[in-house]
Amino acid sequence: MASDGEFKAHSPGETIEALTKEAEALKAKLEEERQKLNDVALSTVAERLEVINYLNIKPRRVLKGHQAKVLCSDWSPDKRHIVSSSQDGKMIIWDAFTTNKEHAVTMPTTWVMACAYAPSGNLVACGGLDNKVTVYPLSLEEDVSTKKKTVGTHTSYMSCCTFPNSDQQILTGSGDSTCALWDVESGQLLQNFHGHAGDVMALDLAPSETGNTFVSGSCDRMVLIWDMRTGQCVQSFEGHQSDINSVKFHPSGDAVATGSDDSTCRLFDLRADKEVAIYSKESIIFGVNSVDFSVSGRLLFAGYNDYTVNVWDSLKCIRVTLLYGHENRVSCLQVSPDGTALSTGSWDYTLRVWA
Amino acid sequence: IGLSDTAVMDMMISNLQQQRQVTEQLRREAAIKRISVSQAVLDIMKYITEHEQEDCLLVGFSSQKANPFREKSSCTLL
C-alpha cells in the first residue's frame, strides 16, 4: 500500500506533492507575467478624450403586465419585441413601440429565471427553476404553448440562456455550476462545460467575428472564457470579491465586462489577460445585477439592488449618470440590438424602455 | 476509519486527477500570448472611436424625429 499520498502515474513525475507544487509555481507566474505588462491605467490613457457632458437618454415606455417580480428580459433581433419572464411563472412577449403583449405564456414552473429569443425571432426559450430550458415557436394562430418543446435539463435550475448562431442550438448555463450546448432539434447535449466551483449566474457569446467562444460569470467569483468546440476553458479571470451576476462582451471582442454583488463592475481584456477597469464608487453599496455596453462599448450601463441604473464611461471609468425611474431592485437590463434604446426589468413587475 | 484498501486507492485516483486537470489548466493559460495594457487599451479605443457615431445611446439622434422611441405626438381622431 502506497504511503503518504503517493501514488505511481503514468509518468514518474506525476505524483500529488509535484502537480500541485507545479501548480503553486504556475500560478505565480501567470501573476508576475501580467504584473509586467501591466504599463498604465485604462482612465489614465483615456484622459485625452473628451468627458461625456450629456446624454439625452429619457424613460420612453412602461410595459405592465406581469404580476411578480420581472427576471429576465431579451430583445428580439426585429429590435421593436421583447420577450420578458418573471416570478409569477409568465413569459410575455411585447411590442416595445406600441406596449401591447403580443403573447402570453403560462410555465409549469414559477420563477422563469432566463428567457432568450432565437435570431429568426420566431422562436423563444426560456426556463429555471425546472431545470430544464423549454422552446417555444411562436405563432400568430395558436397557443403558443401547444408547440412547446423541453430541450435539455441540468440538475439544479437555469440562470441563463442564449443562441449561439442559429435556431439550432441553445447555451445554457445553470445552478448546477456547468453550462451546456443543445441541439433544439434532438435534445442532445453537444458539449459541457465544467469548470466553475459554484453557480453559473450569466453567460454571453463573443461578438461573432471573434469565433467560437463565450464567458460565463459564477458565483464562486470567476469569469471563465470557453472553447465551444472542445469544452475547455482557455482563460480564466479572478478579482471579484463576491457572485457575478452578469458578464456581457465589449462589442469589440476584445474584453469583458462584469458586475458583481461586491457593488462593481469591472472591465476584463483578454490579451492582456488582465482586469483592467474597476466601475466603483464608495457611495455605491449594492449589488449589481445586470451589465450592458452601448453599440461603441463606450457606455456601460448597470442595473442595480438600489433600484438604479449607472450609466459608466468606459474608458475614463466614471459615471456619466444615473436613469431613476424603477421602484425596486433592476434585476435585468439590455442595449436592443442596433443600440437605439435600453430596456430594463424589474422587482417592481415592470419593464421599461429607455432611449 | 476502515475505509477498504481499494476505497482509498480510488481516493487516490480521483485527488490525482483532479490535481492533474487543475495543472493541466494552469499550464495551458500560463502558456497564453499576452500583451501589454497599454497596447491592449488602446486597440479598445480605436474600436469605440470608429463606432461612436453610430452610437444613438451616446450621441442622440440628429432630430427626435429620427428615434424610434420617441413621444408618441398627440393624434386626435376628429
Second form
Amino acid sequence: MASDGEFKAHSPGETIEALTKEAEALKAKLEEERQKLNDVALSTVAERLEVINYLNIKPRRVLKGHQAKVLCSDWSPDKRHIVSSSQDGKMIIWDAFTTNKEHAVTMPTTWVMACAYAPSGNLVACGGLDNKVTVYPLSLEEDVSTKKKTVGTHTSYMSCCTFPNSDQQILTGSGDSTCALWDVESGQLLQNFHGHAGDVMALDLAPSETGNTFVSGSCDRMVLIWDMRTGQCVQSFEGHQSDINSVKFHPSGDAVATGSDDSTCRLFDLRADKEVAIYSKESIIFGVNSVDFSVSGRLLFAGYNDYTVNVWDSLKCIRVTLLYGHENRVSCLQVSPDGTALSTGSWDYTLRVWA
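What I would like now is the form predicted alone, since the data block earlier showed the form predicted together with its partner chain; can you produce it?
We keep it simple here and write out only the one chain, dropping partners and molecules.
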C-alpha cells in the first residue's frame, strides 16, 4: 500500500503537465480543422477593390469642460448634440457645432462610465460606479437633475447602456457579467442575459428596424449575440487574446467588429459563424478602447491607448490613415448618425469632432 501512496505523491505535477500538453495539442488540432474550413481570406477577395487613397479628415472642434477623463459619449439623433460622461462625475450635453454646453449634470458618483441618448433625443441615460442606470429628461426650462429617475440597478458597475429602438426600454451591460433590459417607466427588469464569465464592457444593437438582437463583448474575451425576447445567447465568437472593450455591428447587420486590449480589431461574420478579418500591425502594440464603422461600413475607426485613432479599410484590412490630436488615450469614439463627422473622447479631458 505504501508504495502505491508513494506513486500517487509523484504524479500530480506530471499529470498536470501531461494534461496541459494534451490540451495544447487539442487546441492546435482545432485550429488546424478551423483553417481547413477557411476557403479564402476577406483581404484576398477585396484585392480587386480600389484603394482608398485620400481621406481628408481633420479636427474641426474641441469640446472642453470636463475636469477629468472622458469615459463615454453618444451622438444625439438630431446629429448636432453630443452627451459625454466623465470620471469627474459630470454628464455634459454639448452643441457640437458651436461647442456650447447646454446642460451639465453632476452625478452622485465619479466614474460615469456609460451614457446614451434616447431615440427621441429628449432623454439621456447614464451610470457607472453607482451600479445604477439613471434617466434624465432634457428640458431647457428647468434643471435637468430635478426630473432624474433611477431605472435599474446591477450588483457591480454599469459599463455600457443603450436604448433599443424606443424611449421605453434601456439595455445595460455591467461588471457583474450580465446584461439587462429594463422598462424605463416602471424600472422593472424585463430580461436578464447570463452567459459571460467576465465583466461586460460593451453592447451594440443590430441595425434592423425590428432589432431584437444585440451583441456584447466582455473581459472573458468572448463576443456573444443575444436574442432580446428570449434572453438566450444565439451565437458566440472567440479569438481575442485579451479583454474586449468595444463591439459594433456592421451597418449590414451581418458582421460585428470588436476592439480589444490585445491591440487588434477583429471582424466576426454571423453567417459564416467565424472571424473573417483581423486589423493589426506589428507597430501597433497598444489596446483598442472603441470602434465604429462609417455609414457604408467600408471604414472602421478605432481609438487606441497610444492617443491615436486608426482608420482601417474594413475589407482590405489595411490602415488608411491615422488621426492625431488627443494628448492621452482615446476612450470613446462614434460616427455621427448621418456619417458626416466623428466624435472622439479622451483621457486628456476633451472631446474632439473630426470631419
